[in-house]
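Just the one chain here, the form predicted alone, laid out as structure tokens.
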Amino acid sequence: MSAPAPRWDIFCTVVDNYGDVGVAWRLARQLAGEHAIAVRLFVDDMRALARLAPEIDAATSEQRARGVDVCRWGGAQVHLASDPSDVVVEAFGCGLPPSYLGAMAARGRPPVWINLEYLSAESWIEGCHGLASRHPALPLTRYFFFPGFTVQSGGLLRERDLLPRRDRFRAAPGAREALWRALGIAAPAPEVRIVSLFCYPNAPLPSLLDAWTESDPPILCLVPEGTANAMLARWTGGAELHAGRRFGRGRLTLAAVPFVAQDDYDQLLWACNVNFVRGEDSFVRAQWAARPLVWHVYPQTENAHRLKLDAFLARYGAALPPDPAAALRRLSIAWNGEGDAGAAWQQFAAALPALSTHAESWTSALAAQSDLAEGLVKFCADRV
């Protein structure tokens, strides 16, 4: 008789955007749907993942969706005392409750308890992936698993359907005329560039902007609600950007889209033909759409945030010609606060060509490599 498939317990927090819940829901389901493991995924702000998951229910502290049950922190505390799982997956060093620790250190055999850290380029998370730390208190053992570009590394999130659905969804007309429809605009005429927006409120946006207005081909640039609506009200002079609404500026309209769930942002980002993402969920997820993106890194203190986008733009970049890494170079750390990101655009745009067509081979590269949660049944099924 064969020993019964482990369980798993993932913990995640939200602290000021939906980026954290994003990817410990993504993994969640996908360890549910593609590796049949029984997993729970506690939350402390059910709304943030509601907002992810129409499927979720905010007001409900327990619930199953997409093969996943979902836990409120503070809702759920007859689990979080007496039954820990197999597998304890902490996002992001959120930190785990202490009568939750007590009860992994009471078991028989503890958990394999996994720390997962957020995304980096930078070549020092190689030497760290997969290494332990003792818990300074209890008999407990800590693994840091560090997604990342390389073998080296604990790979991205890519669900195994992810690539062939996107190709279906370029290749069949009717679904993108679907998707324009479902975010409520006019579906954009063919020699319009389409660029997706997702940025935090300190993007250098007016810069950006007024070079669009001049921009050719014309520029359709869609907006997810709540994105840095402060600066664009006043770019607009105070026209308010709302799902179905447009404002039209020169070469420029600007087009607000409801905030959507993830599989429909896949979506969006595969029928633009540049997307400008930040973060780590949409950064990643921007990648597999595989055309040329601009990344907004989430600020830190002592301008760690430019150490992550140094290091990825030299990945990215490295098997790009000069000219176009200079290009993207130049836009990236502009987008991020040091340069005129309107003056970086004219560079950019002469180089997309060259830089669409890497965004494929890197994408393909990319896919060649083992994903992070297949990544990760794999590290934990040896130490079960």
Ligand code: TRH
Given for the second form:
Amino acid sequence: MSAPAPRWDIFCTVVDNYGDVGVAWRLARQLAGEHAIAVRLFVDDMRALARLAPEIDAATSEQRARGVDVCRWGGAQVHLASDPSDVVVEAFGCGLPPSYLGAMAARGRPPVWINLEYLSAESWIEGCHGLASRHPALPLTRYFFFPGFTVQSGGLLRERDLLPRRDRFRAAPGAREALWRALGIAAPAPEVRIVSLFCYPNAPLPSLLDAWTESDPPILCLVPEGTANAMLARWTGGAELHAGRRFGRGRLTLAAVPFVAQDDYDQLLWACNVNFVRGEDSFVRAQWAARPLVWHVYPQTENAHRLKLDAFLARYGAALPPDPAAALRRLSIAWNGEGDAGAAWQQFAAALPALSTHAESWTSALAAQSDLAEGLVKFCADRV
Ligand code: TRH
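Got the form predicted alone; could you also share the form predicted together with ligand TRH?
After this comes the whole thing, all chains and molecules, with the earlier chain placed first.
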């Protein structure tokens, strides 16, 4: 008789936006689909999850989707308390219910308890990755698991078939056209530079959009609905950008597209020439797209986001020639609040051929490392 499938519980609270639940959902379905793990995902905001995963019914407290048992956190407390799994993943230090912690401690063999941290390219995370911390009162140990860009870290989420799917999409005749149809936009002419734009409301959009109105080649900018609404409305002079609406000025066309399911968002990134992304999960997905990217870091106090940006740029830019590295750095820093994003775009656009080549080699090097889910499964198997 074969051993029963290991059981894992993942807990996630939605702080704001979609990154926390986006990562937790991605991890949960990968563990279920690729590692035959029985996964329960506890989320406090089903509506946020349902935006990324249309198969989720936000009104249902317990449901099964993509091989994962998804539970609204709160509604399932009683059931929870009696039955912790072999591995417990606390996403981003969200905290566990005291009753559940008690039940973990009461198990004959306590679960492997993981705190999944936020992604950073900073080198200090390598020294902290995998460290253990004893609970002050209960016989429990929590391990800190740091996603990252090096083999000394926990790696990045990457489904086994992601890059082959990306390559099939790019090679398939008609795949891009089908995407444009699904997004409700006319297929762009071949010479148009297509840019996706997902950022926080404080991005210096006007200066960048002004620069794009004079771009050669012309630019089609795809904006997921709800991105920086107020700023865009000011720049357009009041035109509301709902999905399906376009706005043209000079050489720039802005096209609002629907906020799509996570897998469809990958296709959008694959189809664009340049991707502006933010936070954590879209930032990682843009790297798997292997196209030049500009990162808007989640704003944090004490300039912590700037440290994260600098660390990423240093790592990402290390193998770039000096001019494209400087162009990427200048635009990235301007996009995150220091400098003129419009002027920086000109330099960035000139460096695009080199940045595109580099994006491919960066992705190939990252893909040679094991992915986060695989690393986490191994880490836990050694400790169960
Ligand atoms: O939404 P975010 O700003 O999330 C942030 C960050 O994770 C940040 O680190 C965290 O502290 C904060 O939340 C609380 O950006 P992020 O991480 O890119 O997450 C967006 C998710 O939305 C990602 O899973 C991709 C997904 N997405 C879609 O599924 N469809 C879409 O159309 C778009 C634009 C995004």
